[in-house]
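Next up: a single chain in structure tokens, the form predicted on its own.
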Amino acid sequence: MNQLRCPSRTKIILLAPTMIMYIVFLVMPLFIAVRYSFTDFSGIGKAVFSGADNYMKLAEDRLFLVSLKNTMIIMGLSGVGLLVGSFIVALVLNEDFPGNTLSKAMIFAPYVIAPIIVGLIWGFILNPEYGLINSVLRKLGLESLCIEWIGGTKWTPVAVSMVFFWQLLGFHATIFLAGIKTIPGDLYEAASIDGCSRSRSVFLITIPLLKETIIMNVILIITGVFKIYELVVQLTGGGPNHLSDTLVSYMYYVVFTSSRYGYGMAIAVFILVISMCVSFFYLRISRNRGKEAAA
């Protein structure tokens, strides 16, 4: 059968809105931010080129350090909790029971609400001094095991590694449902006839099946993490001061708060090239094992 074939003007045409707008508010914010980060530029007057001062500053920041810090705290916990969480939740929902759409829905509605909506709720529940949290355990007379949950220097990244976790739990779990849903079900009756408990199939066949998405939910919250800002805001503001900034807390201080439109771009830069190179690494082991299915 002869297909269709779009003649190339018209391919132009229609990919047209889509790249101007692509180059319009992205490509070229990309490159004045890059520009900026060269600078002292501080909102007003004339940007004076200043080299690689601005990078150079960022070893010796250290609110920009501590910053790092927490992000990478909130990766870590974040990380291993959404793996491992969204895929139990997956199995679950993977199962036919009573109520099953119900808890789909349930489980997904935190991913719908508006970060700073989510850092309003959990701000009542985690504030150290009439949260929901340290107000029972007061009234069950346990005032030792109160936490200053948000707003100090030690828990504030277990927090918010905790927030971003219930917001985030359904989204991943659906991917990994969406994942399950495509494994054949002949794989697990041919298991079962060979002797092959259920527990044990999920680490034979479905983990290994699902590498794939592993790897996407593993891009997913790391890039997730990064973009962190609404909720260390509306739970912290970032203090005790700037103590419990993530890095995009700190970077939006430095420039609008600061003035520091030069130094703020550079930290800009900093958080794209770690974002790029995740992607490029997880773009490279998608293309090798590509290549390994091939052959």
Second form
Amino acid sequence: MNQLRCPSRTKIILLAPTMIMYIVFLVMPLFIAVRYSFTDFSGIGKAVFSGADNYMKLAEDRLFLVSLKNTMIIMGLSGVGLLVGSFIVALVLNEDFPGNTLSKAMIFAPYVIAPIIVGLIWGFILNPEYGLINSVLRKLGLESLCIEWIGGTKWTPVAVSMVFFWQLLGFHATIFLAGIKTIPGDLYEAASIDGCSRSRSVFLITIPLLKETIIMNVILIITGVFKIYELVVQLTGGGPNHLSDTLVSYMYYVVFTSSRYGYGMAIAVFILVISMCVSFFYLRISRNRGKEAAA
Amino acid sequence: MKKLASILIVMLASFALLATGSSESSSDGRVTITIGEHVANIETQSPHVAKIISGFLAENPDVDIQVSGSEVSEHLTKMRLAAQNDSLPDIIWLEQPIAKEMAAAGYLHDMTDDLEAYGINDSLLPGLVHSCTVDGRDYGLPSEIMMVGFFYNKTMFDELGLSEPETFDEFISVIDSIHAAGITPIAIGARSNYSVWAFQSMLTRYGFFEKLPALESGELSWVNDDFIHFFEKVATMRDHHAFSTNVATQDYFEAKEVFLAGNAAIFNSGAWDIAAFEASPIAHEMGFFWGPTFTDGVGDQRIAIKTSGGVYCISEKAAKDPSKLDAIMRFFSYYYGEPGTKIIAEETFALPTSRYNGQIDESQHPVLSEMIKKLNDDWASTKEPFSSLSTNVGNTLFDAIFGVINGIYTPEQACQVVEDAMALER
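Output the form predicted in complex with the partner chain next; the form predicted on its own has already been displayed.
Below is the entire complex, every chain and molecule, led by the chain shown above.
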């Protein structure tokens, strides 16, 4: 009865714990970060307002631009790879074959490993001096193919993309698989009767009906790339000389090693804004295309 | 609605209380001192501190000591956050640039008068009195002797017919011979960007401290001939294969293992590694030199970093409690007095920061003996450049040195990178 008389009060009480946590740990830090991004705060003492100086410096900071480039390379490589790869894996896992359950578990397994451990494992695989890949190549007499997977200036973002792909393939494949399972089987049956091959039915039925799943996966990949930190720290420490840093690892260096909190917060705000923009931009395009197709 | 507001206020208040904590003296007269250390495991990584605490507690039953610690960079991050929360430990280990920033911001206690009152300055080695000052006031006590240079494997040197180098030409000749023998000349890891101690010594031989005031005021740029010459020497070392090929993916601890395993002939480190080296199988094979002198250097070339490293500071909050401040100063009196110094020298075989008149058995402690000889040789002592720079500029200097080692920067670019960082603070 009480609930009927005042439903909003019950809702408020039920929501309050979550809202408090949300406000204290997400909204407030966000506003504090934005505030500090307009100061020259060093982490100690008073924060002096410095206007938009920190944001102006971003364009001139070579290391920031390198970390932005690296993040974009990782997004491009792992984004395309993950989207296509996890979709194909999901299609395969949707089939009945011996060992299907074991395959699902094995493909999903890397996702449950902490990124710092993933970095450690792959560090032993990719290390140019004693890593597994280069050791095997040397044993096979293919020394010319040995490259500086990590620690060099060229291949590190590619190596990070590769590891990120390995870790998240199972997760995104699972989302795709869940989506595929929701598509009614009689659609494929009808298509088959109409002479549609299995590969064509993937393009004509599966992909269009998985539109929302694809959007979700793309947004998860984009936001995931903007959060890459432990992998880089464990694999390369951002080196050599920050040339393999991503936006987050560079921000961490600026804030906690160089003690430039104000500037670091400007980078953090930039990361937030750009990840939101990319996600909204993608959502907008996808929704518009959906409307056009429906029309 | 009022009820709801009350619940929210109570929840927030409880949360705030939980977050703040308390470290006041207890009502039964016992005092608890909290110490924030820069090592994760005090028993194994700073055994002298652990033993001194045990000894002090045995003699002072009215005091409890709680130590928390983590690896240097993590520890410093925690201390910065703790300063903002007003929850610094009572005694804090800090690097000097951060200690000076915190002192200037009012987080640390001015211990000038207390050091005199408790006679601690009389115990310290003459060069280590007033180790960390801001506006002429003392804010830190030396936690260890910062004595840095190159350790080397004497057996390897003997087998290759090499002797301890002094000039840069001799140094390069030694590097060439070691490299020609298929051994990594110098073990070093760029992933620990701070591990450039011996290179900082080299920088002081290019007139760093003479130039510092002009660098700070902007009258002189980091892009000057002397500093370019310094970075050119680092580039020359790189070009002569002084460093291993995986320098970029290796850290300081891995580099140390490489050296101790006999896979490198030289290791750039300092006095804090004495205990680890004493325990290694090559303890009796270890030599030490200060690093090369330069014909194009500036000023006295026989100078070496023999100074205070990190410092122990007292939080301003702790000092407001007279009984706690007294307990802290009694602890420091023990640490820097005869009992603590004896523990450091005779039980943990490290270099004490206070006067020590005992004898060290050279056959039992070859590395410590070697270091004491070097500490007392005729090379003049100088400070560590990093301690005189801000955290940002200091870290940029480290990056610049490793940038040249890794072949990322030319000497001119390396100077420019540091100049850009310093320009932000002028």
